[in-house]
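Shown next as structure tokens: one chain only, the form predicted on its own.
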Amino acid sequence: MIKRNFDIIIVGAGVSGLVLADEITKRTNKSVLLLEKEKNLRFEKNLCFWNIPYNILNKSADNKWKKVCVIIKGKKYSLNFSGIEYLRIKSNNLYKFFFSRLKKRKNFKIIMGANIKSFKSNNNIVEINTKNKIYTSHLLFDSRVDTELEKSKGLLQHFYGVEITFKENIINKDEVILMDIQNKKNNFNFIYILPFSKNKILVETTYFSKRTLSRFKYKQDIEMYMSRNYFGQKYKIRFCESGVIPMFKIIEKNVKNCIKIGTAGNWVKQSTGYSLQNSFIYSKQIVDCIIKEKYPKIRKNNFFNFLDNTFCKFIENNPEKAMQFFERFYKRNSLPVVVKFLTNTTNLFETLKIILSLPKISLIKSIFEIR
């Protein structure tokens, strides 16, 4: 077996792996190996984020919207504010963006189609075995999730979306619908709309619940929504995406010099499912430690984690009250405060304002149900 040595190995060329690889190779001379199990990375999902706090993908976004809204009980609430935009980048364009940067750096190497058989950590050396080679490093950052999320007992955000092209130009391409909350008794469900042009949209049905649904049920949601809102319009489905995101803390099975990142490292904000901005924040913290020759650690805000746990427990136990929860959240708070909360950057006054705008008694009960 051929053995090759690197300073750092990253497993997984997803968002967290690419952002971390970019940050390390940009700010240090450490040699980095990125191992990806897929032979080719293609367009399989849309990645959305706010333009604040700023990150290097802002200028490369495929779409930018200045207008966003939510629809609750059939009533639309506009959430627009000067300077705040909602951005979308296709996954394949994100891969191209980072690959074009990383491949110019002499301290970076990527191997596609890497089938990892095993890994072990001994005496500050991590050893990874693939089909034909052994790779060693002093640090391993691993984005693989150890547990099957769909079999977990925690709250999940699960979704299925389709890209729809209409025969005629009938779409308001300037406004995103973040939530069109559906009136369902035992499940919290909303429709999410991204307009790409006057005749093309992404329609996505999203649930917050403990169990995922059949593909047929998701499709049925979208068909019913299209029938109610675009009755008689001819359209074709061009693309489908789906996913499952944990709304609970994953137990990190870290061993010495092996650190979980991305979803596996709890980089996803539990209450929203957003993770891209955290990838930039946490990657910077990791590299700050590496430069100072300290063991990499991430400074997570325990107070925001506590709030996320409380909100998720509230929705888990009170799905019938989730509509009221989000109605108050969006109606009683300005977009700048909402975005700051979604990105964990609110100050104490802003955070208290949000808490006071929500169903307080039910939230207090949820606090005592957190384990």
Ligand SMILES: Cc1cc2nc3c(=O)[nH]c(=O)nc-3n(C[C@H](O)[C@H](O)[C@H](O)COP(=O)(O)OP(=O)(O)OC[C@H]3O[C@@H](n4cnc5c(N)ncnc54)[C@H](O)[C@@H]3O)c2cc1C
Given for the second form:
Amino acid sequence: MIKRNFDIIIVGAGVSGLVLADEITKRTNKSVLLLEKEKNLRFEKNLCFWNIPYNILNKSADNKWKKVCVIIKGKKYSLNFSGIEYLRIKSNNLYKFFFSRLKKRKNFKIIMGANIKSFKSNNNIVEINTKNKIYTSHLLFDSRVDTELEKSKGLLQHFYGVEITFKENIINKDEVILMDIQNKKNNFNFIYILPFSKNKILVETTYFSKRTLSRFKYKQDIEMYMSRNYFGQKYKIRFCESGVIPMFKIIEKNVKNCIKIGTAGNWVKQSTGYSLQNSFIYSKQIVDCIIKEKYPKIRKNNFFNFLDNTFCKFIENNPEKAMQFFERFYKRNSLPVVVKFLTNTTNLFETLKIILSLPKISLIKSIFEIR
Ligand SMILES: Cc1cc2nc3c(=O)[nH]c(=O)nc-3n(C[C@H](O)[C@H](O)[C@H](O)COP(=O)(O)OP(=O)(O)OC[C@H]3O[C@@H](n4cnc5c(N)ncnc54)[C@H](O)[C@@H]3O)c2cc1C
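What would you give as the form predicted in complex with the named molecule, now that the form predicted on its own is on the page?
Whole complex next, starting from this chain.
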């Protein structure tokens, strides 16, 4: 059996694996091996993020929108602010972006079609066996999610979306609908619209609840939305995406020198389901530690984690009050503060202002319900 040694092995060439591989190979001369189970990475999701804090994908985004809005009880709240944009990159373009940077680096190697099942960690050496090779390293970063999210008892963000191409140019391509909150009893559900061009949109139905639904139910939501908002228009569906994202902390199994990253490492912000911006922030922190020859550690902000937990508990126990929550959140706060809050970068004053704008009594009750 051939044995090959690397300083660092990363499992999974998804968002967190690629951002981390890029950061390590850019800032250190450590040798990095990236192992990915798929033979080819394709377009399977749309990844969106705010243009602040700046990251290297800003310039490569497929779409940039200056206008965003939310619709609550049929009323539209426009949330525009000069300098703030909502960006979208197709997952395949994100992969291409990082592959083209990484392939120029001598300290980087990727193996596609390597489905990693297990590894051993002994005396500061991690060993991974594939069909005919053994790879060893001092550190392993692993983006495989071990938990079966659908079977967990925690709150989930689950969604299904389709890309719709209309026959006619009928779309206002300048404005994203972040949330069109649907009036559903005992269930928090909203429709998310990304307009890609004058005749192409992504329509996604999203739930914050403990149980996922059948594909039929999500499709029914979209059909109903389409018939309410685009009655009589002819369209075709060419692409669909779906996801289940934890809105709770995944318990990480601590194995020495093996560190979970991405969704598996709780890099997703619990209240939003977004992890792209965190991937940049946490990868930088990991590499800061590697450069200082310290064990990699991420500095998660406990206060924001606590607020996220409180929010998730609130939604779990009061789905019927979520509409009022979001109405206050978006109506009473300016877009720059909202964006900073969603990316954990508000200062104490801004954070307090946001908290005071929300339904306080229900939120305080939720604090006592956090286990
Ligand atoms: C449809 C969808 C849309 C999303 N939209 C957004 C968004 O707009 N903005 C945002 O910030 N976040 C979004 N997210 C959430 C999150 O940012 C993404 O899921 C992101 O891809 C998570 O990164 P990751 O590295 O943890 O996982 P992934 O990007 O899924 O990467 C994991 C990689 O590991 C590989 N892998 C798995 N098992 C093995 C194995 N055994 N051996 C080797 N390789 C393996 C997989 O093939 C995959 O390539 C979205 C999620 C989904 C599902």
